[in-house]
Every structure is written in C-alpha cells, then in structure tokens.
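Below sits a lone chain in structure tokens, taken as the form predicted on its own.
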Amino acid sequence: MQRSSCVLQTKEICKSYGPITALNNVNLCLAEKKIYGLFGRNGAGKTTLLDIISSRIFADQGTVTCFGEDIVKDPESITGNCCYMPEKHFFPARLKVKKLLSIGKMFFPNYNQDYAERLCRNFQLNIEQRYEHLSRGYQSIFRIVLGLAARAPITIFDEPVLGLDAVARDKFYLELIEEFSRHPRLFIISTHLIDESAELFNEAIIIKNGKIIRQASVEELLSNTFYVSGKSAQVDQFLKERVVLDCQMVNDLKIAVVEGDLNAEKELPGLSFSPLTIQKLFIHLTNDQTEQEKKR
C-alpha cells in the first residue's frame, strides 16, 4: 500500500505501563473505504492501540497521523473524523437512550438521527429506557447504533457484539455491510469472534505481545498456510527447509501448520493436506506454547 493512500497511519508506536510493554514499534497503514479486523489475545495490546489511535491516551514514542496530520499537534484531525466505541464506555447512566442519541449530532458532524432511530427499531432497543437499566447486550446495541449513525470517516468498534445472541450478532454484521455499501469509510473492528466475522473484513491485522505480526486480506493469509499430517518421520522429511508455524504430536501422528501454497503441493504417499480457518491460523500464530515460524 502506498503511503499516500493511508487515511490513518502509525509509525513506531510504543507504549509501556511500568515494566509491561503494551506496544512495541507498531507500524500500520490503514486505507480509506476498507473494513479492518483487529485480532489478538487478551493483553496483546489491541485496546491500547485503539486508545492511542483515537487520542484517548498518548504513546510513549512514535506518531499517529490522520489524513496526513499528526493527531498530537492537530487533535481536531482525529476528534473531528473519528467515532470510537470502546468496549467500556461510561455514558451518563440516568439519561434515557433517546436523549443520548439526540446529542449525537453535537459530537459527530455526519450524525444521522433518523438512521439511529431506525436501527433502534431494528434491534428492538427501547429508547425510553435509561442507559443504566440496559442489559449488557443492549448496551452493546446502543454502542452499535451510535457508532453506525455517527457516519464518521473513521469508525472504530472494540468488541461490539459482547453480550449479543447469534441473531443480534448476525443483524449487526448484515447492517455493517449494508451501511458500508451506502456510505463507505474506514472501519476498524476488534473482536474475538474471528471465524464468525471473517467475511466482513477487507484485511485482518493480527497483534501479538504488542507487535503486529500480520496484516493482509483473509484470503491471502489463508492461501499461504496449510495443514500437513501423517507419520512423524514422513512429516519431518516434508518439513525440511520449510517455515513451520506450529507442530503437534498425537501418538505417532504429527500435524504441522506450514507456510506455503496448498494448491501448489503435490500429493505424497502417507501425507494429508488440508486448509485452515482464519481462527485456527490465529490460534497457531499467537500460541505462546509453541515455537513458531521456525525453519525446519
């Protein structure tokens, strides 16, 4: 991706909390009119990264630019263009939903009140209810409604479907796709429901221990990895000079995750090949108990 196409860019972002390094030289280039999935285990640095991008907290070093402007030197470049719905958002508890939605236009220039009200009906969110009386699921729905209706050039959701049942999650995914087709913009969505949401994303970003270890389309990530299984000795022979992401033994059966093009592999006696899901790839890439990306 060319630098000029970056709407939001981070350069060598670092952040520590005492002895704990949350982010370590994070470099990202995020383009306009794309939906990005941000994947990482608990404590990997996802929320810290989103908080820095949205200017809720400051990095210890490095820069974030939004539409070419440094967000520290020009705070309006991000505050005027970004709607961030974090996992924990402390809205005034005693206000009713309809009151909270009515003040959305004060913070977001493109906010659409009619769209917000339609989303409330679609998700069966009672606008007469006080925020403090909403269940965890309906608090998530409120954040979804406000985030989508804001129509900010950069829209960020951190775990948007917490507490939602399968039907409500599916409604969100469909609504996101439809809204993106009507008003394309930059979306960043951090979620643990990887396989369920994978089809939404133009690109996936995988973060581990404060470092970005992958940024590519889901198709590209999956096209470059596969499973190989068989007797231990045969698998070991196959793995020579290959990049192995993970390896497991079950009795005398060895199963390995290998970098490479599955379609280019020839059938070999005693070996089986199969594709991964994006969630399985994520697990293998972020599993601290295995030695990954090791030359065999």
Given for the second form:
Amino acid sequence: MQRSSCVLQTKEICKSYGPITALNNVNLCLAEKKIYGLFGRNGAGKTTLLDIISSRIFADQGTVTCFGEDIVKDPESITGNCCYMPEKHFFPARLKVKKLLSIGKMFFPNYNQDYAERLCRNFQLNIEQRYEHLSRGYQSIFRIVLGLAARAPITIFDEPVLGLDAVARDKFYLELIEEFSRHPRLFIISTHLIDESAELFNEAIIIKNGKIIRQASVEELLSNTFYVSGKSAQVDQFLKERVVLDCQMVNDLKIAVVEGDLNAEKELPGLSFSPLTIQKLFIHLTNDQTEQEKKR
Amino acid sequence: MKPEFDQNKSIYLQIAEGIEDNILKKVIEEEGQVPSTNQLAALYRINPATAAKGINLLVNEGIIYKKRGIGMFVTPGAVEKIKSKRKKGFYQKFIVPLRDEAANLGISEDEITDMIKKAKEK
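What would the structure be for the form predicted together with the partner chain, rather than the form predicted on its own?
Then the entire complex follows, led off by the chain already shown.
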C-alpha cells in the first residue's frame, strides 16, 4: 500500500482501559474517496478505534495522522475535516431535530441544508420532535441525516443501522451509494450486518481482540478461502499441509474451511468445493472456538 | 439483469453477465445505451468500483463502448461476440454439471438425448 495515498493513517496505536487491552498495535492506511467497512465482534475494539481516529479520546501509544498532520499536535487537521457519528448519542437530548441540524451546520463547513431536509423527508424523520423522544431507530436516522448532509471529507458512522428496520436500512445503503457517487469522500462505517452491507465497501477491515486481522476488498477476502466437503478420510487427505480455519463433522461427512484459491483447485473425485459468504468468513476468522478446533 | 445476485459468484462478473443477457435478449439493442456505473451501483446497493469493474470487463471485450461525456453504448456486432464467447463456455457451464448430475442419478446418454428432443418440441 502506498503511504502517500493515506488520508487517514494510524501507526502502532495502543489503548488500554485498566487491565483490558482495547487496541494492540493498530496500523491502518485509509485512502481518500473510499468506503471502508469495519467489522468486529462486540468488544473487539471498533468504537475505541473510531474514537481515537476522530480525536474523541487519545491513544496510549502510537500516532494518527490526517492529511499528513499529527492529530494530537494539530487537532484542526481532524476536527476540521471529520464528521463522526458515534453510536452513543452526544446531542443535547431536549432539543428538537430541527434545532440540532441547525447547530450541525455551524460545525461542518460543507453542510448542505437542502440535502438534510430531503433526507428527513425520505426517512420520514419529524424535525419538530425532540431528540429524546425519538425511538432508537429514529435516533439512528438522525445520525445518518447529519452525517451524510455534513459532507465532511472524512465521514465516520459507528453502527449507523442499529435499530433500523429493513426498509430504512435499504434506504440508507441507497443514500450512501448515491451520495458517494455525487461527492466521493472517505467513509468509515462499522456494522454487525455484514452480509447485507459488504458490497457497499471498497474494503473491509476486520478487527479481532484489538488487532486488525484483515484489510482487503470483499472480493479478495473471499477469493482466499473456501469450503471443502466429502468423506472425512478424503477430506483429511486434502487438508494435509493446508491452513484449516474450521472443521465440522456429521457422521462420516466432513466440511472444512480452508485457506487458498478456489479457482486454482482441480476437481477431485469425492470432494466438493464451494465459496464462503463474507459473513461466514467473518465468523470463522473471529470465533475463538474455531481456533481451538484448529489446534486439535 | 437479475433483480438479485447469486451468492456463489463475484458481483462484478454478474454485473457483466446481466448486461450481456440484456443484449442477447435485445432488451438493450446494439447502439443502445447501457446503465451507467453509478446507476448500477445505486440499483444494486454496491460500491461503484465493483460496478465499474463489471462495465470495464465488457469495454475491454469490445461488447460496449464509451462515448465521452454521454455514457456507455452497445457496440454493433456485440450480439455475435457474446454468442461466440458463450458457446466456448457452454461445455464447462452446462455439459459438465449435466454429466455430473446424470451420473449421480444414473441417467444414460440416450435418456439425456431423448430429454433434449422432448424439450425442443415444447
């Protein structure tokens, strides 16, 4: 990866909360005009990472640079360019949506009022309502509206679709793609709904126990892993000297998840090969249970 | 173009194949306009880079071409090009799985030939 193409870069970021290590030596390079998906299990360090790169909290060690400037030495480099919509709300809850949006305008120089109003209509967000009276889903929608309409060069959403129904999620995905086509910029979006969102992203970043374990396009991630199934003796023969991520047995039938290029495999009698979905891959990569299976 | 994607295949390939299907079935005529990268990305909720990858595949094969500032169009002769390309893939895509499933079920070659004849009559 070219260093010069990084708009946002972290170098050896570490963060602990007492005895708990939240982030462990995180190195990331995020390019301009790309949408990144951040995937990780609960407690993997997603929010801590987003809090640090948006300068809400500080890392114990390591540096974050934004457009080449250290964000601790030059906080303006991040605050002037970034719109972060954290999962936990940080808005004065008693204010009306309308008022909150007009305050948002003051923080984000590229904020577009017409677009914000259009989004409110599209998502049927009542701008006369107080924030505290919004349902969980509508609070998420409010964050989506503000985050998109802010048109900041770096836009970060922590779990934007939390509490949203399927229709609203689909609307968000469509708005995101249309907005990205109109005004390409850097988006970072964390989510647990991997399968339905994966194709939105240029790259997926997978974080596990405070470490980045993968950063690649979904296409690339999927091309490096596949299922092999068949009679256990034959599957075992095939698995020799291969990296096995997971194995399941049903009587004499064995299904294994293997690292390698599916297209490079020749047909073998008695064995079936097939690709994984991104969500299954995520499960196999981040489930500690499967790690133990591997050791057996 | 299909309304939804297949799980087992790269999205960009399905984008390219979907456009080819439309050209073969004359849903989009030769010299007709092909949906843009951004239209495809919005329609399928996919990253524009993925849609562009599918479109570029067809541009490189000469099936569609770019008119600067206007959009993408079907190249004259594209139908023939798609047909000859797909004929080459016909064996791998249809005959091999047919052979495998017929072997699983114990269907003989004669029975398969009969079935093909019957399907033609319908």
